Partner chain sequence: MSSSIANETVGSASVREGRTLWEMLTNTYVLYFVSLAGFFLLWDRVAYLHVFGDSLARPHVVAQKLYMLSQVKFAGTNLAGHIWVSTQRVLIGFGLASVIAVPLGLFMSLNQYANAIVKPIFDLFKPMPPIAWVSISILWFGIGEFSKVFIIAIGTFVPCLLNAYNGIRLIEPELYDVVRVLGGSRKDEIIQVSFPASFPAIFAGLQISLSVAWTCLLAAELMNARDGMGFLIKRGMDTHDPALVLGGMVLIAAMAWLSSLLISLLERKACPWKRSIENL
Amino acid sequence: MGYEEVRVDRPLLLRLLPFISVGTFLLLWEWSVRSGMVPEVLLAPPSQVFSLFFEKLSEPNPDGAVLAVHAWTSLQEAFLGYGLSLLVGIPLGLAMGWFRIVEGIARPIFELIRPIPPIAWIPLTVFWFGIGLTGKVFIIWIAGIVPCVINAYVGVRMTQPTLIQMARTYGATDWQIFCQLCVPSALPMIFGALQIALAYCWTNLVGAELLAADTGLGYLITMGGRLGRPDIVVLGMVCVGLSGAILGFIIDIIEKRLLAGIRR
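Hey, can I get that sequence as one chain, in the form predicted alone?
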């Protein structure tokens, strides 16, 4: 009887643990600020950030736009940069992993550019594209393309040599092996790239919106710092985090369904 109760109650407890963890964190955060342990000029309590969230749904002041406008601007910039990084990075990585000519041409250039932080491109981006949407998308694209290339490349390289040799034995061409064997084999790594690239793009979103932006979640965070409003800064950070988490959750669901369909 006791063993059965443990088996029934344990999954429920595990499901509740994330909520308990987050709730405890928020309570400790609220208490540390309200008790004076952390001054409010340095960190806003969760209750103040929560109240500001509903206020910013309809109030454009003091940063000049409501929260929905900031979120929509950031989503546009992030999705454009993210989409371009997938369109360029994944095919490039797949080709580098299989075709020696492509690897010989593209890999040296990629290895030179890869260690450069995306933020370091901001001055040149201003010279090349100005301070509009194109410059911000370029910074986000630079951030997202690196994991796409690396994961796609490694995914192709991880294809079992035995399967490749067997395909050659049956007369398959290099192109057939690449399309029908290497690409499906690399799919788990490619979906991993989707998650990592999304994180990179959102991480560099704030830096991209430093390019004289007038809306966006990164701009909201910057304005909060300029105005000495930690509640605005935390609100922008929370919105960036929640948006990225939701998008990552959606990608995870798509990955599981596609991979399950392929395995069948």
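Positions refer to the first chain, counted from 1. Only a predicted model underlies this, so the values are computations on that prediction, with no experimental measurement involved. In this text, the rigid core denotes the largest set of C-alpha atoms whose superposition between the two forms falls within 1.5 Å. Compared with the form predicted in complex with its partner chain:
- The rigid segments shift between the two forms, and of the options G104, S185, T125, Q48 the one at their hinge is Q48.
- Superimposing on the larger rigid part's C-alpha atoms between the two forms leaves the smaller part rotated by 17 degrees.
Next, give the form predicted in complex with its partner chain, keeping in mind that what was shown is the form predicted alone.
Just this one chain is shown here; partners and other molecules are left out.
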């Protein structure tokens, strides 16, 4: 995740250990189920999850949809919610950082809503919007907006005071200082928020789908649990983790590109 160190001639053992460790872990997992140490109703061996993955690509039973449909539903919800939270959160945070009136009005409400875990909104969103897309997008939006606002706000607040003074002595207006100094200097913090917000969104997506859904990766996990099928549960978890990791990776690349664009 961006903090790889320069590797200079590390001992062979050190380079092999990660592979040994993961291999051992998977083997132990497989063996513990196959040998009957762990009952099959509690855990599925990795090989079974792997074969189920290919099976689920075309087989909608027993949970009602093929894997691609689940994944597509989740991605759709996540992206809508994520996009909306960036769209609202970043400008709001920027404005809160610089304009006293915006901060005075928005901050108390923000502080009031912030400590509520996003999935606590599930019942209300079900009441209000039903179990469709809207409700889940709302929950994901609530989850993603918090880091966006905080990072944009802190980014503006960390603008070097001497830069602001410099602009003031040239007679710059508040609006000029905001656009030309505060926003550019908040950019690195804002890019940081992209990654955090994505993680929040993804976590809460699963939460939202556990309770109120009829498709989606979170729903797949729940159904697996209800049907007593640990292989489906594990498959769902792996899919969620994998797609989350891939999304994070993509955002990471975008972030680096954008950052490289502003500061050589």
